[in-house]
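Coming up is one lone chain in structure tokens, specifically the form predicted alone.
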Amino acid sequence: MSNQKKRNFQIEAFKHRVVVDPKYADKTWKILEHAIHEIYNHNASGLSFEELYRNAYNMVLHKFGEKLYSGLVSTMTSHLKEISKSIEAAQGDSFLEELNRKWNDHNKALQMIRDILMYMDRTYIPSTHKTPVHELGLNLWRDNIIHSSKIQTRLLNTLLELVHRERTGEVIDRGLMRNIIKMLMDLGSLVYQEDFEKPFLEVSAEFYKVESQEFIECCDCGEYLKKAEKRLNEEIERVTHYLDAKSEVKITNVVEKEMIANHMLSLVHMENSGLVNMLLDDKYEDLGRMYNLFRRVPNGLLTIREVMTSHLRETGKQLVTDPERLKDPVEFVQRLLDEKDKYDSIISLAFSNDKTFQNALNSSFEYFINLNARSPEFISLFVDDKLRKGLKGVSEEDVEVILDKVMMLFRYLQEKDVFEKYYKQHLAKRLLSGKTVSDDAERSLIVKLKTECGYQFTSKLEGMFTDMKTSQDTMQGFYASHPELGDGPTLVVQVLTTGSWPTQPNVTCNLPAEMSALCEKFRSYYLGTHTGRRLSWQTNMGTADVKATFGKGQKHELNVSTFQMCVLMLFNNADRLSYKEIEQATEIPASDLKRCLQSMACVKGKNVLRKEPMSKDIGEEDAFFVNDKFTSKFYKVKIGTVVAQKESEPEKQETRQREEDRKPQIEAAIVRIMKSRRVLDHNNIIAEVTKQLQSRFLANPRRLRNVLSLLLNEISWRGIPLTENCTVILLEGIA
């Protein structure tokens, strides 16, 4: 087989011509034009769509096909027109019925007739450039029924006025407007927009316009709200009932600037019911629906912001300056902190945790907290009470919510360095009087003030509980190398680090001839453990339990100053004692003696002695005896020690010491930052120190530029005198 000669076909064309009959297309298209008729007279059952599709593909190939074509437009233009009369002449409500009844018989028929004309439609039709015969048969229905004179108005009108009665409460036929809309989408976008979308929101447009108005006249914020949202709702729902999806941004659009953004400044300021209104009475359904709907417009969210910014401002500024409020440092901070949880369960409720209005929260609390010099202050003693006795029989989940919030409030003070002061002495006064309700509170709070500030801002607190637990280990080895000590007046000693507590001025007095030998015995033995250490009793920060039996044989337990124990003693051996006499038995400063005293004398209920004369203040002349007639319903009297009337000299000389303690800081911030940096003009370095103590406090820039001037002074900086515009310059070697 292989050895066989391979051999080529061809196929050749006939070599004689094929003669077609003239009258061919005639007949062809009359039999075709017929059927086409009988489609839109709905007969098409009778007809062979097998010959009908033969006939019109032999049309075209003997080059009949513009002949095919014209014809098609022909007779289906005739056709239409006969349809358009048929609508026209339809009244009232079935004149849309009979529009989508004639649309839906076109579409069949077209289908019918695309189907026929198939081959056309594949092959002269693309050769030609000319409309493909679906769209061709949507472009006549467009030209010869929607644009027609007599049904192009009336069919706007008739959708404008349905959606009307239906945004008035009527019930309209969804169906047939969803038909009626898909035609118009059917046959183009442009024709959608042109003939129903743009004049659809113009009248919309106008319809929210005026109704707004009407309901801005009528209805208070809260309702106004309520009713944008529905029809705002309502919109959305018609989109999704029978309207092009892409209408609803244009339709929202619509109803959003109309109903929200024209009257955004009217609602928030309206009379008795606007923003402020809400956020008073705790309106969080009302301020929710204000957020989304204000969301939804340029600057609606700004202008809800700025409004609670303004009123949260001038309610806080009221807060903290109102005289009345100071007198209760603890109902102050209470009240801001039930503010701040006010505000707080509205951002969450209501404004769904918007970040942008936590900050306005958090700027504006950091605003007016520190409109009050004494705010550091206030949140000390806050904390104070709480660990004192705020805190008891309070779950260990509720103690870190309390310290959480206070540290929220921490936080927002600039002064830092202020509350820090503050709280070392409330810490001191509660460690050393045994007062707190809680150790784990305690270290809680100084472990959330390590993170919030540093080690460096909490060191010295950590070491005033380090004391007081070596303090503790001291006393069980100072009694159990003294057991002979047992029957006689017990004595506590708290061993404090110089430096790690409040500074305390030193004031001695005379103790009872017992007690003093009680104490030497401890310094004896303290010295003796511990090497290069120097003691330093401060008596005026002492307590004392002492008992005593008065007229009757009445016995009681007197808790009372290491001052007022010194007093009472001394009336063992002495009925009668003058002031003098007191005096000089007790070496206890002039101011302390009166006001310890005063507390034992002057004071109902706790008056364990009487004086001569009688009288509300203590004189040099007056004369003291045992009260035989005192009574307490207690066993146990605590009495107190009258509070001196004027600021006491630690607290004014802290004041007074504030910058100059901060002066240290400040000169170690610029050389840290002169160091890393090297050279640096003069306002950046402000604005580094700045940014470095922001954590400590905000540091005032005349202070800074005061400091920095004196730095360079002090230490061998050479440089032109300082300006503005300066360059400061860090020479190689010093440290």
Contents of the next structure:
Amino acid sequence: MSNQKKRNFQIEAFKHRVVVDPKYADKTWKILEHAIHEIYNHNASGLSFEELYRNAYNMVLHKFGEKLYSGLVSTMTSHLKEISKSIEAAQGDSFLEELNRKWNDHNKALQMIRDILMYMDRTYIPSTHKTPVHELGLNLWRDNIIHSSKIQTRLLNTLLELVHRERTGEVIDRGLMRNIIKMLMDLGSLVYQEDFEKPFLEVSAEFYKVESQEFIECCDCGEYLKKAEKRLNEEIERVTHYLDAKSEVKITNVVEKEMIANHMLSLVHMENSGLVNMLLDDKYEDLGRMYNLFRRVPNGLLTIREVMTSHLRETGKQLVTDPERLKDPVEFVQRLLDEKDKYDSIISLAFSNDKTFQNALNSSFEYFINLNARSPEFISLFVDDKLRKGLKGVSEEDVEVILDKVMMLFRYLQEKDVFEKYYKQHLAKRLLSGKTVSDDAERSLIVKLKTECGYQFTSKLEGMFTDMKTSQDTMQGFYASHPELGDGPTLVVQVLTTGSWPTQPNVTCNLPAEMSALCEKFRSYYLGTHTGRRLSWQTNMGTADVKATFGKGQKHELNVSTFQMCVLMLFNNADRLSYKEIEQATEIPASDLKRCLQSMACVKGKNVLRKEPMSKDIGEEDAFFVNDKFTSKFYKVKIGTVVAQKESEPEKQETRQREEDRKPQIEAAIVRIMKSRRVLDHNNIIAEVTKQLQSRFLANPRRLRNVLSLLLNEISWRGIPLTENCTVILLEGIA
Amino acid sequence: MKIPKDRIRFNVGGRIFETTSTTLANAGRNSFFGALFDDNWALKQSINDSNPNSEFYIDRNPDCFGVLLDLLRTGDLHIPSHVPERLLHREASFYGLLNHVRSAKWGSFDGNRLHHSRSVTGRAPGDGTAIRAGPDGGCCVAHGSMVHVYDWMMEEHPPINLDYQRVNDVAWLDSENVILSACERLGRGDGGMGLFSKSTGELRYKFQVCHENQLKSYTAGALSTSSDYRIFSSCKGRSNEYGIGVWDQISGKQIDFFYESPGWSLGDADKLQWLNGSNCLLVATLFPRKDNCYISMLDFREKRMVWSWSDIDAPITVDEKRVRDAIAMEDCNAVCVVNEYEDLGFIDLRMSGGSVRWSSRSRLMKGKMPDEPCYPKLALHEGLLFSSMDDCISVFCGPDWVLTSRFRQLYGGSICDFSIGGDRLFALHSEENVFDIWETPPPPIL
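Please supply the coordinates for the form predicted in complex with its partner chain, as a counterpart to the form predicted alone shown previously.
The complete assembly is shown below, putting the previous chain first.
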């Protein structure tokens, strides 16, 4: 009974009926396979998307995903093999075109296949970790077409050949090129790199190696650089037209290496056209090109900079040590300024104001300007020249420009205190002789020096200006309080503060009676208004205007020095005076007297005196007369004083003097530093002091040690010797 | 009247629908409709031009098509009661519109507007261990030695286990992959940590630990992942190799191991939290796993503990406030902790060795504890702080962490764990194997 019941319950038959048609999967796949064929054969218009989509969906739903997927792989593979054959068969130029056409067909087909199999792509593929349809299509294309033995090398060679043809000037189909390269990129960056980029870079390197060798043999440097620049731009353009943007760095690196880095030295030193020639001829364009190209390669700019620096130092050294140049300080400085201007414009026009080049320029100038110990003096003389006469009729802005340039040279000087010394002397002369062209220019330069070196540096120079101003006021006051002095000789006194002005040996003389009386009046006036001061007369620095009448009644106003005035006044009372008599009457020191007589008796055109015997030099036994035959076109005659024979004092003396002058400054710096730091070892003191004094002069380390050890003995501080060269110094109890 | 060119007529399973190609364009290119109207298939042309009354036949369910067409028209999902949800999902999957359905089903997460969506009853024998929300609205639930995985439609996928060892923690790597940490079985080398496929449940990778170039078996505890593709787990090896292991998500290789120092606890940690801003890992070992609580911040770049807190030396007070869960709040430079009475406390992250500043907010609970209490848990989501206690979840807002919402689902007893992710909150109850799904409704019509 129970058995029968069970038999009624025949499950097998029932089960059999629900199982789907065993041929279902094959039938459905056949439909889909046929559709794929039709798609590849451009026959898709007859296909029903809905039906195909539903079929693919059903296959996945009924667990035939695997069959669907593997069917897709084999169908697509066999189509690609067909395609591969037709591409292989393409002749010559049509090869790339055929490849491109088939690639476009494949992409379109792939999109349609993916549409049909969308459900599989979305559900079956992620859960089984298989490759999605689109990617699968690309991979199969890569393996069956691009990597097929008959296509791979041919494709590469065709592409490289096209690039080569373009490099040699032919016009190629860039659109086609771009499509093919784009295909390689679509297949993955690895495909692009391995199948095109790497060999492309190798071939390019070879090409440019050969070409650069040709160029370097037949072109001059400027031409070569032009060609290299053109090639570089061409490659960059090529990348934008049909290569992957990431290739730009790589291909420009190849060109840079082959065309520039490998030939850097031969380019820079190329005979008759290398860097030095470009600098000499101011070839801004070529220099700019060289800068821009060399900047791209390692050590490129360094090479340019080094060659420029050594050239600059060499020419600069020649300039400052050429004995011919030393004869004319103004010309000397002007040359320096011209050289600086030249390189400034090279750096700004060709080297895009590169800071490192500016630094190289500065250090070179600093190097060679200081090779000549007289540079500070010459610069001061240059300023003197400009301020005396050179700036006449020049606009205010131009004056500023010149002064700024001078300041720039001044900055290069290591011995700034030497400059200060000369500058003070030259300024004093300018002020006392009233020769300065523009007060504004003088003051402007002082302000510049002040900003450069600080208040200390210029305080004395400013004192000199103050003295000039107060002297004017004093003279006005003097004449206002002595109205009776209207008729007699006029006295102009400049009261100079001791210390502000360059020290001069105080040489006195006997002034003529009328003058000394006037001087006495002034002395009492001055001391009356300013108590506690001392006046001493610097007769050796004064000038006088003397009205003279000569033999035939010709009248002249003679501009002479105070000494000369004293001598001339003697001839009011005598016709003939011997040297001895003059010396006795005036008490002018012999050397000065001789110079002053010489300039009045022996200089042609200025010889207001006559002397016996006639000779160039003044002897102790000579006698002097008024030269009645003196004539001059001018009413005013400036006599002047012949320049003293150059003091035969050796240069060394001056150097020693300078070192002595520097000692207080060094000491002050040491004390200043020790007050703030308290403990410092020997070497650091030296370093600090050098740094502090840099704005004034370059301290000699040996000299510094000397001063330091002297100071150690003098003041109550403690030096603890550590090792031979190292001492720690403690400052104790100095307020 | 002229029929606009744009109009399309469908015959779906015998019923006629008319719509426009602009409506269908909302489906996107990666859908049945997107492909259908692609130029390649040249169907649009043939439908429109040849005969204005021609229709496009689709052999599918018309009811569901209507629902999905409305979804494409309005962006709103309305499922009539006679349409089974599963059927709708099936149809949406056919058309490639499943993601449209998912994003229309619930709104973006707002902790103060949560509604109970449904409760799911599982069939695991023991108490729940952990529940973890997945990035796309699914979740997985660890029970004893098994992990049950649900997608966002709450379809259950094959369960996951690692040698049937007791599961300590689960974490989602992405919407397709789950990591599981399990106890080691003495002498067999089983357990440790494994990576599983969500959809198939297959083990795809087993993470290994090396000590002094020797492979060792281990017990993996709490898990955490970081945005720079690392996995962290607290590990206990047999020869006292305790500490935090670090693996690379892509290669699966162990890249670091931070050994715990004597007198401190890392390998027993209950909770790991990766902090993106400070590039540190918070490691918390809490009572009663150890006698004391240890919270530390590890910086793996410098290989050192940059911040630490412990209650070793804290005086034991009468009411015995022990820290039961901890969470770092980077924006406030604090670690928030909670005790068994759901009192919140804060520890300053800017200095080591600070003490807990308890806010004596809730003393109400005291004295009426349920028979089988679950310790409170904390979670932080978009500036809101969540804490579970008994069968309630409380939401705190603002700089002073004001209690703003509280929601509960009575069935299933106390909440033993909860998790927020994929714009959903999942709460696992300790009894009856039930978990709740809380969602924010889609945005209002106006």
